[in-house]
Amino acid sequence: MIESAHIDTFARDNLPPAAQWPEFIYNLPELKYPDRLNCVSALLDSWLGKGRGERPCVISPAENWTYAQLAERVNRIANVLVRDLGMVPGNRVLLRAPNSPVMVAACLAVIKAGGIIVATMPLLRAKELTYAIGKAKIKFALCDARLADEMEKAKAQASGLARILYWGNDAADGLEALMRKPGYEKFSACDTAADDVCLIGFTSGTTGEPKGTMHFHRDILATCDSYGRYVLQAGENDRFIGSAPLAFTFGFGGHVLFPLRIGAATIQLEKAPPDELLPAIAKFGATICFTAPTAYRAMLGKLLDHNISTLRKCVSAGEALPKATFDAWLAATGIKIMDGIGSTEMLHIFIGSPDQKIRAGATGMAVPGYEAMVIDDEGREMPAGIPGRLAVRGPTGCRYLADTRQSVYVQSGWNVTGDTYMMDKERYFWYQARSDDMIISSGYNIAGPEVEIALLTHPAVAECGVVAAPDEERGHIVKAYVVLRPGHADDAATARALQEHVKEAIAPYKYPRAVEFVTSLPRTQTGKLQRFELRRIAAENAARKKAS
């Protein structure tokens, strides 16, 4: 490893043993980075050096910043961190705020000063914040003043958090007041190593206790120079918009890293549900949108009310994109949604195809710079057409923070994602299910997401989640939790209609033998469906039924 700039060596000390790392490959010329690298210099300062400082950079409903204005704010925050808080390279800094220009500046400032960002979702409660603070041994926090209540509760519960600095409250000791100090407008980037940790992203906890994933300065640029360059293929005049929080690596990449790497602009919305995302696309002239499949589906019925003619690329990730949603969006807008799979462990998308190679229903091909295959339980590559576990390796990969689950995710040098995929002869990858979402009923293997896709093609279905429910006769049955569209009755007749619809769409044995209508589905802060929660509910209901 290269000599670290970190004075606080906690992150490097808690990397998994090198023998447990995945094999990293750097097979593109763009991925050959120098040993000394601060990624913020490449993402931001380089544009000022090229005379591009007056280009639009951060756009929001409240204010717009050029690259030069963002750079100055980054420098001022970095000076506050170092001079006023006493942050040293390697310190972890918790960030807590909705998406905003200040949140962008704070993230970049921490990294530029040699720190490590630990961004958190705005809706997290004190207990969840306390976990992150303890796990990452966080000493400092920057927080939007509107979120102070849970932040203060977390500080009272956590040990080691020395200082919280708030912005947005006009306090004499607040972030803005300290930023105004003379001489704070300039800051020299910390001379970090390319393999110094600069980001710890916590997984969304869909399968248990969140894991901290550690990423280096070179990783930040690598996702831009692989997926961003070869698949997204955006340009300097693009304007990026989306709904994912910056605390979610999908959002950080799509809303900050990709646009800044090419000198484009990012549109920051504090909240971006479909009802707010569509008018924002029209108002700010967005050209590239990053959001989840459920959002695209929800926006379909509202398109006629908004002019989104500036939009030219749409990216979907977070969960599988149903072909029905892809087809409907294409028919309504003329835009092919760019599906992709990424993970917090890998930082961003590693399978996804550029516009000209998109195949409806497939997630895509391995992103240039990455290799992917489908393996069996022993790690052997499966032939085309046979489902198995997805394995991937490339310039980014899993390094858990002090976590024994490292050996579960990384096997024989490959990142094994926990997804079941099938690869065809042309090396397109077709999603089957999360590996723990496979339903075994009377000896049949049934992918819950496949049943969901079939249900979503029925006009009565707004959302659905399909899981295994215990059954004495069959071991498990397929059970569907369904959110109906307005105007449809949640009665036995509708349930039968949905069952018959699935029988006609896919193999009849896969139909949901139980249908339960609900008003909402459990989701993570990033919008992922929590099927494990549906499985828990199904198991509890089955146990109560058996006991009665």
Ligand code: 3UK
Given for the second form:
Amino acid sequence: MIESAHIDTFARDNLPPAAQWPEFIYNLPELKYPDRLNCVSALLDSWLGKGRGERPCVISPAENWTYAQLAERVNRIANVLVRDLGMVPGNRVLLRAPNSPVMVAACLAVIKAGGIIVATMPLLRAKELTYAIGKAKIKFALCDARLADEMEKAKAQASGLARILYWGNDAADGLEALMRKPGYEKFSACDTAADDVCLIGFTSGTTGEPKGTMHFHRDILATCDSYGRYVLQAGENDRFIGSAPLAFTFGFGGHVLFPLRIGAATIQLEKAPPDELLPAIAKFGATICFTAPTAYRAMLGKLLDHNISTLRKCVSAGEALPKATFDAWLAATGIKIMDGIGSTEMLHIFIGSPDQKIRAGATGMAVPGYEAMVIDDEGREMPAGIPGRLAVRGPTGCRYLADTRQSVYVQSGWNVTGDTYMMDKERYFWYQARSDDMIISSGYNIAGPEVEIALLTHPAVAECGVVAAPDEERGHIVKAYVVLRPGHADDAATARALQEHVKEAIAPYKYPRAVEFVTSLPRTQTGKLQRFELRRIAAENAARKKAS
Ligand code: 3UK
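Would you mind giving the form predicted in complex with this ligand, to go alongside the form predicted alone above?
Next comes the full complex, and the chain you just saw is listed first.
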């Protein structure tokens, strides 16, 4: 271990025991980082040294900053953190704001000063904030003043949160006022170790308490130098846009780390639902878009109203990208959506394909720098063509903050993501389902997402979720919750048409025996379908029917 710069050793003290770490591999020359490394020096300050300080860096509806302007904001916030708040290296700092230039600067400032960012989704409530504050022993928070309510409630409930600094309210003791102090324009980066923790990302916690995943300075660069460099292959003139909150590592990587690593520009939108993302792509001339499959689907119907001719690459992650969505987007825009599976534990995408190698319907191949395989329940590697559990390792990996679930995600040195995959002979990985989304009906194993993909090829279907519903006769049956496109009747005839459609698309025994029409589907703040919620509703329904 390299000597840490952390004075507050909490993160290091709460790393999982060495025996439970995944194996890390650094098999690309780019991944051999120096022992002393502050990733913000590499992402931001290095560009000023190379005379590129005047290049556009952060673009937003309200203001645009060059690299030099962002660097100065970062220095000013870092000085406030250290001199006014008394932050020391290793302290955790909670960040609460919609995506915005200041949010980007705040994240980088904490890391530059040797702190650890804990970014939180704007929609989180006091209860969830309190959990993060307690779990990560957070002392300081930087918060957009518009989100003060829940922040103050959390402060009242949580112990240990010493100080919240707000911005955006013109307060005399607010962040901006402190930033203006003379002498704050310069700040030399804390001399952190490459393996000092700089980010704790909480998982969205679909079941159980959220887990805090810990990432080092070198991990931040490693995701840029593996996925960013070899799969995304963006250039310095690219303008990145996207909808994921920076608190979701998909968004932090996609719209902050990847552009900064190559000297490109990032467009920060506070809110980017599909009907705002399209005009923003047109307005700001975005060239690379990061968003979820549902957003691509929703944008499909509105493409004609916007000129998005600047767009050249589209990345999809968070959920499987159905082939129907890939095909329709390609037909409408000429762009092949780059599917990629990533996770909070792995920091970013570890399976995906560069443009030239994309295969419609497959997630892709192991990202250079990563190794992936499919294993059986005993951990044995499965040959091509047999579905099993996905296992990966590479330069990033799972290290939970004080959590016994570490040994669930990491088994024999491999990160086991909880997804069922099949690898083909050419080493492309084909998504089947989350391992717990497999439906067992009359002894058959049916992957809910496979039925969803089949349903989505029917013109009446806008969105759908397929889960197991309890059934006396068969144990469980396949049940589809369907949101219809406008102009289709939510009646028995449509339900039958959808059932017939599935029977023709995939093995007939997989068809949904029950179809229920709904107006929307439950989703997490990261855009994922909450199948467990649908399962709960389906179970409740079944119980009610039985009782009546
Ligand atoms: C699922 C996918 C099929 C899969 C994430 C890119 O989603 C991210 O992180 P989370 O921790 O969830 C991880 C889980 O989500 N998943 C993600 N992408 C795909 N399933 N195809 C995909 N393309 O179950 C995985 O285990 O919220 C994604 C980058 C950073 C991220 N944090």
